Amino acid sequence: MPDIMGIINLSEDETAMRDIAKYRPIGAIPIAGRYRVIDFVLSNMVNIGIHNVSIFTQGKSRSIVEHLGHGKEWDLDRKKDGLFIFNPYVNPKDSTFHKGDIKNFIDQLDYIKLSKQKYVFLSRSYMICNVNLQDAFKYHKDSGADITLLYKKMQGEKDKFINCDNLTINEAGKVISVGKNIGKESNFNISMEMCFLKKSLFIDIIENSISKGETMYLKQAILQQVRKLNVNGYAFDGYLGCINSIENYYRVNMELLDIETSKELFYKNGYIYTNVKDEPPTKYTETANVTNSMVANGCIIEGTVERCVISRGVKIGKNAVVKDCVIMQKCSIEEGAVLQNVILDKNIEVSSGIELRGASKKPLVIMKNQKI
């Protein structure tokens, strides 16, 4: 589908992600053992043939650049189009601190204008799903809408999407207002923060936001068009996770331990791709006891692991017990340690005999590069 350019906007609210988003954007946070959050939306794009993809960061780009490289795993290492990563430009002579992400798009407006594609697919990174964007784009074109917002109809589970946008949609499928989910309603339409629109309209929205001073945020600039333009909603009926808080991050990882959920997310509408690491298979010793867990390659497991998501290169010693945990790369849990409802960031060493316990709705988070 060469007529669409993809844009991933990493200007996301990281407040509730606390320490694990301190040095990395949400898109770069490890998830499901082998993946990063951004892998899902990026794979959704390339699965329908979008080959011009740009990522607009908030400035914390090292981990994103390290993970994505030239985009080889997503078939984006191309002479024509390909993968682009744009950081905010800061003028050292300008003493004012610019808040908002519109300026980042203004600074790269030449790239957008010179792109050959007619349409734009705009998305954030933190909605986890495997969506058939080809069907969504066909709906957008056939409906004649100016903008099509993707959403999911939710029944119950209102606490999963707190602080996400809530769409009010009439019987004709038109979006008539956008609110915020505060956990009050049982049935609601949650915005996936993904939309289709013509590139010319996208450029107009950006330029008008600057010239008229209406907003400094791209998301608000788009939503301001709801009452002015023909904005439709496209309903998605698959699995949707949201990584906008520590609790939701933990919840999504635990939900992926369900086989049917995992199969849908990773295979239903195309594969989810990630950066391949050349590491050996995980080694399970005679003392290992692993049940209902997702374990990446390069690990050495000697202890007990129950209902956990284990990333690459993790070592779990003899008689160690790890239950209901998310363990990121290169962590070492020594002999006799006990962990339950814990999130360990990268490169953490848990000493022998240590006990760390959180709660299922309030997991304990340990920042990276620590020895406990």
Second form
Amino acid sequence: MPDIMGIINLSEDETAMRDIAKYRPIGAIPIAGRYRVIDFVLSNMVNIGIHNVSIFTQGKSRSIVEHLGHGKEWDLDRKKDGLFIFNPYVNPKDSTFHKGDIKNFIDQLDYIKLSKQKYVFLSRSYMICNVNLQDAFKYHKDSGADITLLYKKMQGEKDKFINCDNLTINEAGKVISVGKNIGKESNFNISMEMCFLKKSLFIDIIENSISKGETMYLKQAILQQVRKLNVNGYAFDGYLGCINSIENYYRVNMELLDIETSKELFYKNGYIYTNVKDEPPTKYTETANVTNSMVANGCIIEGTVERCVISRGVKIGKNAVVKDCVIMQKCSIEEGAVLQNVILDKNIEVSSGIELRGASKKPLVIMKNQKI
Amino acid sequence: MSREKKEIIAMLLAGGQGSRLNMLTEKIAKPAVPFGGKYRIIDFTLSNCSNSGIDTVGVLTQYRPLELNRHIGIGSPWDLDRKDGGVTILAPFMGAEGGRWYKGTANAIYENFHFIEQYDPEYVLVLSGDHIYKMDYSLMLDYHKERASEATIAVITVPWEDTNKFGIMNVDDESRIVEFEEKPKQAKSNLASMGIYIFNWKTLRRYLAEDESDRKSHHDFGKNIIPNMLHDGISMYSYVFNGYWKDVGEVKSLWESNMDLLKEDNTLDLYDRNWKIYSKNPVNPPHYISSTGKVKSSLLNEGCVIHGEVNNCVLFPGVEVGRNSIVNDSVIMPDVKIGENVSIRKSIIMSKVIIPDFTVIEDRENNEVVLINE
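Same protein, different state: after the form predicted alone, show the form predicted in complex with its partner chain.
Below, the chain from earlier opens the complete complex, with every other chain and molecule after it.
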């Protein structure tokens, strides 16, 4: 059992996610047919035995609370430690919302201090991968670094990680500087925004940034240490998906239609857990015609489906044609409807005969709970 | 009284060896046999209890209980992990006077007297873990109370030619049971007992105790308890159930009941959100059908990867079908790996079997269901 507490900071930039992040944080966005974005990092943590995990939200936490519950599916319903969800405190006398996320951590400093673990694994939710954190932690301890940042070396795929942090790393593996990937370079190191550090250092960083007023964002506070402390990089070389824009969300879902990629993501270093729904098997009728698609349980498929990710409990009627789409749970696509390059959020009814089309680079996004 | 009194508790008989299922039940009890793509047979009765608002269930096990015990666990899939009541596994046990197997269905309940008594119930629902059906037991209880019945037996209409396979109830105009015949050659009615009973506990307790001291008795509900009650003129009613009900007692009927799920006119609705059938959920990603895969008239589950052709099949989680393979009219249990260029028809393939490339499985001569265990 590693001596690590896990912290997931959900203060993430949601602006490029358009409507699908309007009522939920990125961590709660449905993905790959039956998961939520946060499932990946959370499963990576519990797969190496981390059993004290806290999630810092930015408000808007209903869907995340509903999804995680008491953490049972991740074996985090514990008497000792377990799962903690912290929402920002709002002082009724001072109803202005504080800028930045550092205040959330200051408010919960007691929890952090009282936790018994010596190390912290700090992460966001939007990087999708199946990483062996045991190896990364061992590297952190052996290297003697103050902070170890996980990253992936990229070659090509310029447009895949736009706006992500770009690390400059020297031969010794030390992080020298942090910039932003604007799609200019073709060889670059993408920060996965996951790091290991001692809890005592983590507390220092938080307290200093408040007392000195240097920054209001945890990320900045950590990255400022690059100049002061020994910050190392740990290279991860598996599949990495990045959910920071609707285009990337669409891209990651489509990339999972490659069976080798999805086998790696769902099985390689341990399973990915999620909230289960007791859905019945998916039923294909005589008229179903499905290729190159990923389909979750509880669906009834009577139409044609190509290159799609279909979530739990979706109905696709006779003669409906659905191509290159991401369909979230409980949608119903009625007879003869035609959809191409569309993202349907939860619980959308597409009436018979309707045609909806987006473009492969710019998918059409339909907001949840609608009848079209 | 340390516990809260319960109006009704269920006693679920799950000890059956199911010897007619031969290889299927070599290692597991019949109620633990996989069914319908993601369930085990016992999930239907347990889900019925949960959905009917019955929160106290004793599961009587006997034969090969390991997998069944593990499946039931503390009952959380069925919301039966309760502070008060919930699911309790009742295995045969040792007492000061020695231990023994349950001698029959009635003896199994008798041996667990103390379990029932601690809830001080008005009614006891006796169930069998061998049947596939969806039923609201609370409606049957309402009926039992309305009629002021002391024993109510659920019955279903069966085809006349099958009456010799069931326990048949002969009833009067008011549904009062007047006669019970076990597998009659010349049936007077086609109402078959479903093995679902509601008893007034006080009445049942008396009959179980009497039966226990009868050395000639088989200690069986159908053979002893019900005939004894009828003989004494106890108020007994039949409760007619309309809907899908199947005893999956043989390889053939197990195959058939799986195939029933694929029919357009299937009456066992697994998609009713108000009456879900709960089971343990596997940890698997959604299933995947590749560009060479083709699936028609089938049920698929999470973790399946299909590169070949699947027609009229029920696939459990984690099944893989290789390129150029064709699987027709079959039930493929969890984690079976089917290689390339394989042809399978009218078969049941048991869990975790690996089928090598170019294998052909079907019974061309007799067209019987083929069962592959390894």
